[in-house]
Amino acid sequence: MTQDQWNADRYEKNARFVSDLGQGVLDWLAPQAGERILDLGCGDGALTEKLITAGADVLGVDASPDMIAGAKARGIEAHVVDGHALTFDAEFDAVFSNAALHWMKKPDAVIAGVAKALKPGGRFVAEFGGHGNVAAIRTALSSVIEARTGIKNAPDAIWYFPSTSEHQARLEAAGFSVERIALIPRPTPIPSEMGAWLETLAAPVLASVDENLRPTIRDEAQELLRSALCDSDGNWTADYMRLRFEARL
């Protein structure tokens, strides 16, 4: 991307219940007290403060200058770095991520930097979407935009939702050692229509065509997913797969 498609206030709005639901991978990562730990992608902080409440010595990183931006507010120690070039340097002990690395369409130029970013024996702690992640949603805006513009496939050049033994690999040639990975099925209520989640969470993907269509494309792709992905009382449901795995060097 070229510019920041992401905003906090929105953000905070529409999109709250996915550091709202990290806990289970925050679980997997048990911050101890005193740990450095590295919050790639961290958004706007709001998982950030529990790794803080924990005891643990966070700086949090992000591609987004309004992301961090709120989490400086919140008093994060927080950076714009592209997590597709991380120049740490054996600094932390754990490096944790959440909602963010299916973000990142170069996943082993990401890895590569986790892996030199860890101290010996540190871990990597993740999840984002997997296989089959908003599968539903994806198909919508797919064929919306195609027809709309002649692009095909438009959501695949923007997200990286991978198989598990896909990330192991990448993983394990990083010269990680996977402890656990799964795939966990997650079907999640929205606090919205699906219109404001794909202004939100797809806001990259409708940034890909033009600016005049995509209030077009947007409500087009909702209308063809009203059926599936919208109960009889109007309450929204997103199709999520999520990836999660621990990792050590």
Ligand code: BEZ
Given for the second form:
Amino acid sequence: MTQDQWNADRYEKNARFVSDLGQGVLDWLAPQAGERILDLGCGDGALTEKLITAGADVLGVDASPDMIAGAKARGIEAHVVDGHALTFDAEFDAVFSNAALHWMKKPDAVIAGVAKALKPGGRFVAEFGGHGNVAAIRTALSSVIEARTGIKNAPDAIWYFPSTSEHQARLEAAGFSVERIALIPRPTPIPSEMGAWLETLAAPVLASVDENLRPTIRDEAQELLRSALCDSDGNWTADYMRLRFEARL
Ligand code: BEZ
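Given the form predicted on its own above, I would also like to look at the protein as it appears in the form predicted together with ligand BEZ.
Now the full complex is given, and it begins with the chain already shown.
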């Protein structure tokens, strides 16, 4: 993202579930006391705190200054860093990432930076959106944006949602051996209407159209999705698909 589209207050209200649902990937990481761990795309640090509680020595990095301000306010050592441009050299026992890698559209550059940041034998454990992630939401956004602007497949320019075989091949090409990797369907109840999800979590997709059009696109996409993702009590569920992996150097 070229500008900071993350608003910490809006994120707290509409997207707190992102870190709340991070326990599964934390279990795969199994952080040990004394380990030096890089949290790549740490956001406001809610999950980073759990690594610290486990006794790890953690550095958080994120491309969003607003999110890093939130992490620092929790007392976390954190810096604004683009995940495509990591410059660490054999400093970490593990690199961890939750719900961030799908924003990084040059995955080979990210994986190369992670490999360089790890000590020999270090591990890379992460979860992010995999193939089929938010498929209905992507289709609705794509269709409404194309109808209003002529731009085709707008979400594809923003998100990287690979299959396990694609991502595994990228990890192996960088020297990792993949110990486990899985696509995990995770229909996720959201705490708001779909419009608020779109404004918060699809902000960079909405930002690809003229500012005056964004409310229309948000509302039309929400109505297209209502029959599939909203139940008769008005509760919305987002069609998440997680890709989780553990890889070692
Ligand atoms: C995800 O965590 O899978 C996700 C977050 C924001 C937009 C799309 C997907």
